[in-house]
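What follows is a single chain, given as structure tokens, in the form predicted alone.
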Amino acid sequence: MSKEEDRRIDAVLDDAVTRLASASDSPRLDAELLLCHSIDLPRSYLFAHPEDTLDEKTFSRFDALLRRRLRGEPMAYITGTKEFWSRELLVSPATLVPRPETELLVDLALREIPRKAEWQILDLGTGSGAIAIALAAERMMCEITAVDISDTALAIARENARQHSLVNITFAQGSWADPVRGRRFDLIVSNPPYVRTGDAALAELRHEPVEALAAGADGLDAIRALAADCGQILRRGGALLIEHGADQYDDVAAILAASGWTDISNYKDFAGHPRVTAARQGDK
């Protein structure tokens, strides 16, 4: 085979595929996409053109994006894109890939948001800015907070909201409840950190912040600072949903009674897992 006919689209793609077979769940979809980003083309592209022949310049910046796949670095970092709630965000080393199955948390919120309300939303630990953005826009009456302790993400999350024409979200730069002492919320969600500090998963999600992964040896420090500070700030009969680890219901429910909060009840995600916890926020 020629250098040429090994340039062509289609050789590329299965070349990448074989390539990619060890590294990737999805070696064909992980293919084409790294090499619409390397030709800024779109999918279509590839199967309308698999006769096209790729320059020099073009093969190696494919090249080289497909080594980093390799070397087991997420989609979304190497893109620069995720989508979330049929919304594509900005996503960087600095903050989490966003998954499908926080999801559920959205959905679990906009549930609790009649359609005309005027709440004050907090969303504690943002990251790029996720769940603020798609609350905000399913909710465009209610204002939403979102903080986080990173200044790197905090900026991810602004530019998210720049793009999507968002107005109604505000940005705070703290840890957890502290930027937001004082006030009141109508709702707080929240997709914490929640992996176990020795955890061997942690290695597989090496190229993610472990600032926003992990939460002491048994993956609840976080929760615990929400359970204890959350009561403060929401308002009564208000509603705190919590993203955890499919293993972590039970302790979450005896952390979430502990500090006084009621009607505590768990909402599985498509694969059938625990995954968000919702209590309130009772008389005392």
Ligand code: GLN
Given for the second form:
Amino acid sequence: MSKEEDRRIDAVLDDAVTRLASASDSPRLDAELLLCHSIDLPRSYLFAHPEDTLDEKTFSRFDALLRRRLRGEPMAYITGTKEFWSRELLVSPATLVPRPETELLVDLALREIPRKAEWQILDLGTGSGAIAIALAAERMMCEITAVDISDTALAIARENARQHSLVNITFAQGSWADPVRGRRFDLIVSNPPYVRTGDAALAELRHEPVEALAAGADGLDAIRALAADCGQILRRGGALLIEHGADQYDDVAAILAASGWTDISNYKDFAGHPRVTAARQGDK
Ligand code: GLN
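Please give the corresponding structure for the form predicted together with the named molecule, as opposed to the form predicted alone shown earlier.
Next comes the full complex, this chain leading.
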């Protein structure tokens, strides 16, 4: 039984921050969000009522979440949500946690799509549906097709589309372009797996689905598949936008050029890293 003064909100938070220091880059924020999740109240409550005491049950609920975070589980899996493009999305261990740098891909796609366009847009490897949902919300007249090989990921993506009341997304299960062969799109976007299978970073990312992260010895297997398959399903002049690793731009450009893509250009993320490559489908 913990002592009552040890269960005061301010004391609980201070203790959690100390414990999280080695496990997180943002120990105070994490501690506050985990506590909010345990008491089901907004963050402002913590600042307004630092002297409130947690009952035993709430305290142990919080402690259980804290232990998960201390074992390296991403905040998004513990709280079940992640913000992307200013929307709260459901995530689960079946989906990659959407990354802020992927907003660059959304931004570039939106620059490509005229405001009143009625385009067919394809998102390959949609995961939680983050990119598809952002595009569907910003371009209501467009039809987004979102593909993923994982049924469990698609269930999350579908639920996200439902929660955001988006009716202009269709979901399809399968490997890359397989479920949409024979169709034609105006734009194709993808945040495929691109980490090298031997990359030490995978240990850090161990809670996330490895099939959404790793793509062969050089991390480029998925991008090779996209370069080979997307040409046939993209209209002439249409763009393919692919996210990739910071050091993969030259390789990605070479792969695309070898498959006949033109106008290959690269864009940097907010950290200044080459992150998205765009290419066009020229004359064939
Ligand atoms: N950007 C992610 C990371 O390395 C990888 C995401 C991906 O493979 N698509 O943390």
